[in-house]
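Here you get one chain, nothing else, as C-alpha cells; it is the form predicted alone.
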Amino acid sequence: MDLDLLNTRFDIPGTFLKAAPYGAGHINDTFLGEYDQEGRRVRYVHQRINRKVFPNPVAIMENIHRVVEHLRGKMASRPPLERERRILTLVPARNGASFWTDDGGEIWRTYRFIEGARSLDVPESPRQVYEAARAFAGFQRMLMDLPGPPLGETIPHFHDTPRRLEALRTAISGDLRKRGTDARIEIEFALGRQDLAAGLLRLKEQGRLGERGVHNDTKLNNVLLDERTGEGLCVIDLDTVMPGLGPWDFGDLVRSAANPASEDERDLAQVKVDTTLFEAIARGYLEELGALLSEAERASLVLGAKVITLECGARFLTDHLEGDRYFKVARSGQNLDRCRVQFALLRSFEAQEEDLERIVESCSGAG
C-alpha cells in the first residue's frame, strides 16, 4: 500500500508530503501523515486494522462512529476547536463511509492529528495519571445515555478472565515454540489464582454488577494530556468500546499507571504498585464518576485491578507460548518479560490490598 495514495481515498484536502510508522502500538498498524493545505502543514493518522485481532473490523467503525458522534453531541456547547481536541475526530472515506477498504480487502481509517498533545507509557507525576483517570471516567460518564442498541462486542469475551485461563492452558498443553520450561514459574503463578480470575463476572453472574459502555483497553497511553496545562484531553483507541464492567476500566489504569516501571522491565524489584499514583488514579475517576456507581462497583474497584493484572499477565504468557502472534515484540523473550511484570504487579497488589482498599474509601466521598 502506498501511503500517499490515502489523500485520494479520504476526503483529505491538499498535497500529501510524508508519512512514518507512529507510535508503540500492540496491534494496529499506524502512521503519521503530512499534508500541504494551502501552505500549512497538517497532520493526519493513518491506521490499518489487524483483521487477525479484530475479524469483524466494519463492526469496530460502526461502534467508534456512533460513540465519535455521541461525545460530539455531549460537547455540543464547547467551541470547535476546543470539541477537535476532545473528540477524535473521523475523517470520511471519499464516498463518505467512515474506513476504506484496499484491493486487499484491509481496512484502514484516518484521524486529524490532535496537536500539542502527547500520551506517555510511564507515569511521570501524580497530576498524569488523576488526569487519565478523569479522562476516562468522564468518557465513561458520557456513554451512560447512549442511544440506540449496545454497542457491538468487537472481541467477544474479550475481559472473560476465565477463559484467559483456559487459553493459556491450552497454550502450555501444545507448546509449539517449546518455551513452556522457562515459563514454569509463571505458568504456576497463573494458574493457582484460578479463583480471582472468577471474582468480577462471579458478581455479574449475581446481579451485583451491571454492563455499561466502557473502553476496555485503558492504559495510561490512551489518553492525550495537553503538553502545555496537563489536562486529560482526548481518549484514544476506542478498537474495544464495548459494553463491560467499570471496574475493569479502573483495573487497567491502575494497572498500567500506577507502576513506575516500563512494561517490560526487567528488574522486578523495580516493579510494584506505588500507592501515591494509586490514590492519584482513584481520586480522579472517583471526583468524576464516583456519584453514578453502584455500592459494588465502588467495592469492587481493587479487585477489578487485581483481576486484569493477572488477566493482562496470563495473555503476555498465552502469546509467548504460542511465538508472539497477538502482541508485537522487538525482541525474543519480550512477553514472557511483559508477564512477568504483570504478575510481579499482581504480587504486589495483594500484598497492599487493605491499603489500597482504604484509598478508595477515603477518595469515595469525591464523587
Ligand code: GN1
Given for the second form:
Amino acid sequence: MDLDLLNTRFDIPGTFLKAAPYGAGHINDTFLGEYDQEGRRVRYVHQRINRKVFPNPVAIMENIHRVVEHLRGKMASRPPLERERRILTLVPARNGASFWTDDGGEIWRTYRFIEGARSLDVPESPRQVYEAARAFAGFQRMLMDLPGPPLGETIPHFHDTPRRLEALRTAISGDLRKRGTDARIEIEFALGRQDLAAGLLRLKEQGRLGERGVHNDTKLNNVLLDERTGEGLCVIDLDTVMPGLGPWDFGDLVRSAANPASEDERDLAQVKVDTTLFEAIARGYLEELGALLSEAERASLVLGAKVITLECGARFLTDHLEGDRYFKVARSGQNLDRCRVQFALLRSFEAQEEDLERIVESCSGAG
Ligand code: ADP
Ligand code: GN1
Ligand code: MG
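Now show the form predicted in complex with this ligand, given that the preceding structure was the form predicted alone.
Once more the chain from above appears, this time first in line as the rest of the complex follows.
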C-alpha cells in the first residue's frame, strides 16, 4: 500500500505532502500523514490494524464508532473545536465505511490528528499521571450510560489472567526458540502466582464485581495531555473498549504510570512503585469516578494493579518464548526485559501493599 494514495481512499481534501511511522504503540502500524489543504498543513493519523491481534476489525470499528458518537453527545455543549480535541474523529473512507481494505487485505483507518497534545511513554510528574487518571476515569464514567447492547468483544478472554498463565505454560512446553533457560526465574515467578491471577475473576464469579464498558488498555501513552495546560485531553487507542472489570483500567494505568522507569528498563533497581505517582493516580481516578464505584470495585483497585501487572509480564514472557510474534520489538530479548520490569514492579506492589491500600483509602473521600 502506497501511503501517498491514502487520501484517494479516505475522505481527505487537499494534496498529500508526506507520511512517516509515528508513536510507540506495540500493536498497530501508525503513520502521521500531512496534507496541504488550501495552503494549510493538516495532519491525520493513518493506522494499519494488526490482523493477527484483531481478527474481527469490523467489530472494532463498530465499537469505536458507537463510543465516539456517544462521547460526542456527552460533550454536545462544548465548542466544536474543543470537542475535536477531546474525542477521536474517524475520517470515513471514500466508500462511506469507517475503514478501508487494501489489495493485500490489510485494514486501514484514519483519524484526525489531535494537535498540541502529547502522549508519554514514561511519567515525568505527579500532575501528568493525575491528569491521565482523570481522563481514563472520566472515559469509563461516560461509558456507563452507553445506549444499546453491550459493546462487542474484540479480543475474547483479553484479561482472563489464569488463561494467560495457561498460554504461558503451553509456550514453556513448546519452547521452540529454546529461550526458556534464560527465563527460568521469571517462569517460576509467574507460575507461582496462580492464586493472584484468579483474584479479580473470582470476585466476578462470586457476583461481587460486575462487568461494564471499560477501556482495557489504559497504558499511559494511550491518553493525550494538552501540551499547553497539561490537562488530560483525549483517551485514544479504543480497539479494546469492551465489557470488562473497572479495576483492570485502574490497574493498567498504575502499571504504566506509577513506575518511573520505562517498560523495558534493564536496570531493575530503577523499577518500583513510586508512591507519590500512585497517590496522584488514585486521587485523579477516584475524584472522577469514586462516587460511582461499588465498594467491591474500590476495594479491588490495588488488586487490579497486581493482577494486570502479573498478566502483562506473563504475556511478554509468553511472547518472548514464542519468538516475539505479538508485541513489536526493536531488539532481541526486549520482551524478556519488559517481562522482568513487570515482575520487579509486582514485587514492589507486594512489598508496599499496605501503603497502597492506605493511599486508596485516603483518596476515597474524593469524588
Ligand atoms: P497502538 O494500538 O499500536 O498502541 P495507538 O492507537 O495507541 O496504537 O497509537 C499510537 C500512538 O500514536 C499513540 O500512543 C499516540 O501517541 C499517537 N496517536 C494515535 N492517535 C492519535 C491522534 N488521533 N492524535 C494524536 N496522536 C495520536
Ligand atoms: C499493548 O497497543 P498498546 O501498545 O497500547 C497491548 C496491551 C498491553 C501493552 C503493554 C491490544 O498496548 O494489552 O498491556 O501493549 N494491547 C493489545 O505495553 O494487546
Ligand atoms: Mg496504544
